[in-house]
Amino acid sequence: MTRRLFLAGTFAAPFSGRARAQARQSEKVLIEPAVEIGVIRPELHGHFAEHLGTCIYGGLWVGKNSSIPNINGHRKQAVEWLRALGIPVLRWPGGCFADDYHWRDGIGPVQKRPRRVNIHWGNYTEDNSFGTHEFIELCRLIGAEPYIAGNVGSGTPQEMRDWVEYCNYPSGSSLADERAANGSPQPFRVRYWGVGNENWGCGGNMTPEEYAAHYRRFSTYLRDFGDTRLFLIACGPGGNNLEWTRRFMEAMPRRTRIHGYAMHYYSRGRDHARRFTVESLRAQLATFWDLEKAILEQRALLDKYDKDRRIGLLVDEWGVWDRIDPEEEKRYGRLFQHITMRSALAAALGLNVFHRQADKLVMCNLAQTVNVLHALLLTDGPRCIRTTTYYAFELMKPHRGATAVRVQAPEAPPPALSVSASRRQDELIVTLVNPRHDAGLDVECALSRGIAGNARARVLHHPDFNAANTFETPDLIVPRDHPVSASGSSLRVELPPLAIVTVQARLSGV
């Protein structure tokens, strides 16, 4: 890959002070501001909230009568922090939960909503106090575009078709009138609709051909209403399963409406979140090089069937999935894991991949928003904290809406230096990730064209990859200002081990 072209050798030198036993290495990166890749859609920084563990109940939703500060039932602190981060899109209600969810259970007077058993995640009984109206309200509170995953596994085309009408038809139909009677006279204008989820697994254990037949049938009845143009998303593979994609596309007539194709890609961890070894650290972080390969190969295969790229590629669920601690799961809910400095590095490595491949992707959703897997926020009763992953997204927020430009970095075995760069008019944004625990990096970013000036940088760093923001130490790891120098056609920055640095500089002469 050209972005990883070797440009300069490295040398080892003794570290001083606290990291005396560690090495420093010198790296040279070439940034080509005039070679544009594509716009970094804000949706590449998307998120996912499933009815799983305490992501919804006890996390985002505490109820209107809770003693925990809330906005109409939504946890106030979570709303404020997610709004500040600028969540571009939020996917709901699953995940596996989506294909056993019947949307009518979650509308109308709360006291009349049925109690249902969540068969996928622990057989918890849910009261359905969080449903379609509450989800839309949450999206509006945090400024996110709603993305609804429909029920194909245990639902019917009519059920999903009616959900679309209920959400989007302006007025005058029975479903639109019912929505108005339930407190929302204006249509929700939900554009993104997933036609099922993981239909190769928990969404029905289908073959690609079986799912293709279901997709064709369901999509036939999913229509645009008013001024809302639907973006219909088909279930892609788990991981880089090229056979699923090939067989699905072979079974799909060219006239079928498909706007997006969603793969899932998790980076599994061998250890409990706060007990990673160096070997398990390296193994997990190296999967992000495999993720980039998967995006390239899935997009190339889709292109054989879709030469005009009418179908956008999504990474619909991604993130680290560590070994779950049973005692923590009992206390905090299913799939709870601590979010460490390693987790933040993983988030930044993933976002760098998406930036570099911005022309091949339309959306990527981290799993999940609160308390589950690779979370932005953790809650415990009234307590709510921002994780290191929250801050990784915050550091990389300046890339949203900018145009990704080509980067060429040294070739090295993963996990190694990771870089992405983007340009917005006369501003250059560069994010550098040092995932190594044993070496700091002195990085020179040379510009192929233009002059850099007025540079500033922020860093997220901790020398212990198992360190985390906890309920007792919520601000242990937070972004800080970081030295950077701009001179002529180069930027120079030092990266300590286990660090994420985003540089913003004025760019002229391009």
The other form holds:
Amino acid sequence: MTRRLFLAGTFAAPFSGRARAQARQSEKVLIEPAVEIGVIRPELHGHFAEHLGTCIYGGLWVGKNSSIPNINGHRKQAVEWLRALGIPVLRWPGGCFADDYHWRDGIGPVQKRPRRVNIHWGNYTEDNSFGTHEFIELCRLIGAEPYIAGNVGSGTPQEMRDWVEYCNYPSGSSLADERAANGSPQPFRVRYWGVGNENWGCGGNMTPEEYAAHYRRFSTYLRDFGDTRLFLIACGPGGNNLEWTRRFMEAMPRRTRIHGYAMHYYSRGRDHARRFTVESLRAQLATFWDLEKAILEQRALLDKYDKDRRIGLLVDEWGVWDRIDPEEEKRYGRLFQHITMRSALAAALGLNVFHRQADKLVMCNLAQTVNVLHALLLTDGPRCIRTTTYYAFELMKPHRGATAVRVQAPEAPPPALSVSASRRQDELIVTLVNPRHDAGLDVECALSRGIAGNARARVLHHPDFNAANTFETPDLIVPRDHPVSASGSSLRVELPPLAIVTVQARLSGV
Ligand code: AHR
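If the structure you just shared is the form predicted on its own, then what does the corresponding form predicted in complex with alpha-L-arabinofuranose look like?
Zooming out: every chain and molecule, the one shown earlier first.
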């Protein structure tokens, strides 16, 4: 979004303390349907599931003998809701876990699989009943493209190259035959392969130069088989670490096969998820303005080395990471946190950033799908609920595959109104996020070209940023229809404080 002051006529009514909803401001936004940014690849709405806490075991995977309804061991309710949401891509098995995972532990007869200690996330043991075949089956069940993160930190090039062959070689090699004997004669056709994860930290504590050397060596042996063209993803920085990117790219000969470069960007929360203050709310939501800056700066730096943009930028892990409660972790698993109205706003702010920067990104994966950090679903034994973040993604789903177009909104210190817009043939899709707790916004979206008609809108809103869908009140915050008016070249919509609104309208005359 170009942060240009479009209209100086913004005004604020006085408000005090709790009379938040009475404060209203008028905002004008300019949408330019003919100024195309780029296609919003569905993969910008991607997700991530790690062997961590109860994301896999107890969350997505309950086992075939569980009394919890399941499909071959996959929690049925989770499968149904994730399929309904239409997750475009799912990254697995980590995270930090990836660089200590040995794929052979997770294939073959389940009773013969070894029990291993998950050293990154609490030294608990895993029986490896969820392995490569189960992951691919989950992806097929929910309609997601699989993305596997390989082990560089404690693994070998041989181990990773064999994993690729096991997954992708059509038939006739010992590894392909082994896959067939384990129940999958058809190759898995896994395109996306991460060459390590956070190798500056849990993935081996390497310098950029050391990692670049590992990357070159590993990638040499990762090959295309059959009709599956690999998309190899290198470990990028944590946050906006330009030094990592510069040194990694300097050490990388131009001919190296590298298709993606993965930065991680978490939005830390100072408080427990249900006990945010206005200050911690503002501080966390403001990080999404920094995220946008980080994407711009990382891409600009990559462009110096990669003028034709052959290397795609990923935000491979992102989301809110709040103060974790040890007692809740004991009950629900490591890195469990509640997902509130604030978390949904954060998700929508992130997706708006990705839409606006659609020409600079190839994939973004929220961390993580179930019970860990910024989750879509939470489970407690047999119970499973959709979080506010699930609904934020649902509300913004119409943008997937559409072409992002330019939006100009008023200059204001974050957290302020956030907008993204896209176009698919004669449909205009606009998502507006009001992250402010203390003012509603009357927004007029003026179109620089074209006429809008047949507008409809949905909203996700709750006046309390600490409110959440819980196991007791699973449907407290759900999307609802919302009034919007379209007249000529303008759309008008009211945003209550703490609200996400997606408008869809027919567009003609562009
Ligand atoms: O998502 C939790 C952890 O955060 C991942 O394992 C790691 O990659 C990152 O530091």
